[in-house]
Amino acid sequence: MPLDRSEEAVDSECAGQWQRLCSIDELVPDAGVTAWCRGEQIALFLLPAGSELSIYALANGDPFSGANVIGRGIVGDIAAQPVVASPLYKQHFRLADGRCIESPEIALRTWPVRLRDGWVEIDMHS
């Protein structure tokens, strides 16, 4: 589900090293949402595990199809590593580092994520 945000709101939140993308309430557990920041489409995934929350930020572009669909992928795990399956050709990408399971030479860009005062922020400079 894409976030419904105006370009003006997104631009004002994209200043500085850590970029505020959305509130934690806008993420959907065990699913992806997409955000736009500094010309990048970013797929965000929230994985709750007990009292812990893990949030991952990956490029939304599927390197195999060229379509921006990773945020619509199916979340699961392979060998105890959280992954997202691209909805088009079904390659699996590890959420932690973006590496493709079937073609390890291919990886999606990833960004460090932090949760600060209820806001999801990513480090655009890493």
Contents of the next structure:
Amino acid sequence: MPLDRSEEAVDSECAGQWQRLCSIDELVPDAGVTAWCRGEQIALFLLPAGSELSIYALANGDPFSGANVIGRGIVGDIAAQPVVASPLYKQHFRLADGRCIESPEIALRTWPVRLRDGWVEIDMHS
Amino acid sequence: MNQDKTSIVPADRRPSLIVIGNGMVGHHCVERLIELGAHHHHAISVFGEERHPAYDRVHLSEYFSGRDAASLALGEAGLYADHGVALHLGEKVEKIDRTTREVVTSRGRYRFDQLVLATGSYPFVPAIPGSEGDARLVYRTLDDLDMIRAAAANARRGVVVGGGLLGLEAANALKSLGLEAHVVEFAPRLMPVQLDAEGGAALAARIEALGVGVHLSKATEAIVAGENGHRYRMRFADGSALDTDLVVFSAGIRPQDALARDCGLEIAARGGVVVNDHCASSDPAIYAIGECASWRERVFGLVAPGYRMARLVAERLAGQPSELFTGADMSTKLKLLGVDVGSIGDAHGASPGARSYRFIDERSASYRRLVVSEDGKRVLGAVLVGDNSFYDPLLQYVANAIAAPLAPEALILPAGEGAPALGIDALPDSATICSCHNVSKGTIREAIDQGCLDLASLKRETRASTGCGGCSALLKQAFEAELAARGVAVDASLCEHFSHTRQALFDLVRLEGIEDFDTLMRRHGNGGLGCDICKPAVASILASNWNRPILDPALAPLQDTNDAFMANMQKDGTYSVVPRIAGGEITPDKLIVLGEVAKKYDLYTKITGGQRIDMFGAELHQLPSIWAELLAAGFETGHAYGKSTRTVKSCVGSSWCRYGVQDSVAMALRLEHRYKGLRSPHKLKFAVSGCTRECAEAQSKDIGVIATERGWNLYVCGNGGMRPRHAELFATDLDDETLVRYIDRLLMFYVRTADRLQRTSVWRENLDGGLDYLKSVVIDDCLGVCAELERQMALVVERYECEWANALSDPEKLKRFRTFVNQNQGDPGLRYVRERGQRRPARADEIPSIVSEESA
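Beyond the form predicted on its own, can we have the form predicted in complex with the partner chain?
Next comes the full complex, and the chain you just saw is listed first.
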């Protein structure tokens, strides 16, 4: 993917920083949305469990189809592990570590997520 | 010899194998030859005198209740052509030249190395003065049936001469043509071959109760001009007479052995090509199978022995080990004019010392006779009239020589009298389950071992129960027993989150009024978040029951890929958009709007199979604005993304077409607008044709409607796709309201009882009791659920709302319709090339060149 030079320059300045993606209000409970950060497409999933909130950040690119669609998959769990199913060919990826259940040699990139003052942030350099 | 006939010699060097006759048995032989790969080593040619390819003669009478030649056709279309088998239809073989080894037809001469005669039989018509024209009809081929239909057009009453199996079938055909039907039989009882006196009497009583006249011990002497407004009068030897408008002869069959006779093959005294245990004639290169063959002075007029002959000859010709023909079980199970009739083994008790038990119920005109051996240890035969539920177990006792119970009479006593149930477990592996296709219990066991874990695939794999269908109940029993024996409690759990079937969940949702996933999970689930199996299934169940907008907050996360964004995701993650074009009818103004929208968003545009327009390549964030424009122009969602009603295809009908007999477009619009919001276990496609030419292809749809002069014929449970299935005729000549009522009931019954992602065709194939059961539920309301099914459909119809209009009015619902939540742009990863004036996703090998062009 061709990158804009100036964007790369800006990105390098905040290396190692927590990147603010969007407000928590932009997320949809029990489903995913996609954010853009420094040329990466990041699928964000919000799982409310009682008063607890879990947010997961995974690469949006689906390795099986090459399309950027993971954020649009159905969220669920398999053997108590939260997963997202790719909307194209339905492989399951664990939200915690991106590991593909059907092909364990494949994993999506994941990022640490935190919630600060109502903002969803990820650590791009973990 | 005809001089201008040229000798046609196959170009290849393979030995030439010719099959004369393309009836059920001839076709079965060819099918088996292909299965065994014989077409690789032989040039195979088939000659059929009729213009139709092989069709199902067993179900011939259904031709008058709406089935056409195509749906009666046997086997897959294209089977012959795909395997290089030359099929010559309408080409009558005139002569077999055994000296030159050639078959001579009206069109030429064909060399053969081996020859199979499968010429079948012809109806025997006694020489009766005055029997000609419509007083000399027969009942054997589709062409015969067309002639009967033509004769019936101006007739009130019809007579069938012959009270055997085929005669009663013919009487049924006359009845379904709307005629007053009569049967005239020479013997003192009906079905003299299969039934004894009491059985014949019970059958006659039943049939007379249906309004069919039965005249026994009548010898027709002459047919003269009719009186009382009828065309003919039949004069009988006893001085009585019967007026009628047409006469169908069904007084037995004769082997069609003329070709064999003319070329000097040995012919049996009572007709038929004499064959040995290999089914070879007196010329070892010529075989005869089916009704044209005579084995030990016997001609077999049933399909099962014909099939057995066909198989063993095919095996022999293919160079495989083949069994010998050892005669055949003439047991039969039929439903004649709606009356169960069964005859097993030694029905007449002719074996030395045989003893009988008889059960007679005069109130319901039921009769059963059990024939046992002198010592009472073996069941030899049985006669059944009125209730064939006894047939399967009794046949197994006879066919597999199972020891009879100590009190054998219990085998024919009414249920509840302590009749010992013959479990399928009692049968040996060698026991034949399906005699048409010779499938044993062992074969079924093997097929299950190899992964046939549902009935439909078991039937497909073994072909069991795909002939006459008489063994379907037994097959199901065998299947379930085999699974149980393996300890496979067939796990019908939907997924790890719900240990219920879809049907059970549907009932729970309905009975408890559950309207959201969390409540269902709490009350009936195994805990957890759910998954991509149960969430969409529950979403569909909730929608079928309550029809709430699918993007309501509690429902949105449950929706499947396409429902979630109300568009069809394509391979690159973009969407296609299909607005509803009900019945395929669209104004020029609306067409222009579609063109403008597609142009504005540069959408690839294609006409769909369902008579609408699909626009591809919309990005997620573009969907709301595209739909805002479409809604403003009066479009609504087309549900192309849903497991739901898709389209009602229609022809132009009587409003324009010179052949149309009803307004098919108006009916299509009515149906599409009625069912457009219905979500179901799988997609639903409809079509309405304005006449029997069937331009809308309704017989390939879940719901097909075809106009008649008097109303509509309803066909159900067809589909195209991976495994096409002809829809079956469900009801005829319906008025508009009855049509809609039946469709309401049928669809809701399907929606309630089908498995997840099960189309109507597979649902129907797995339905116990088949089409008859479906009719009794929908038409006769045998379950007493029709009122509720209609109420439920009425609710779904009433709550219809365009999902896109609903979503656009609520910003919360549009939150996910953004490619990026934090950036106002599209997906930079998308790549397109232009082809034939439109764009399409670039293939992987095209992407490098696009990138280099951009960076240049």
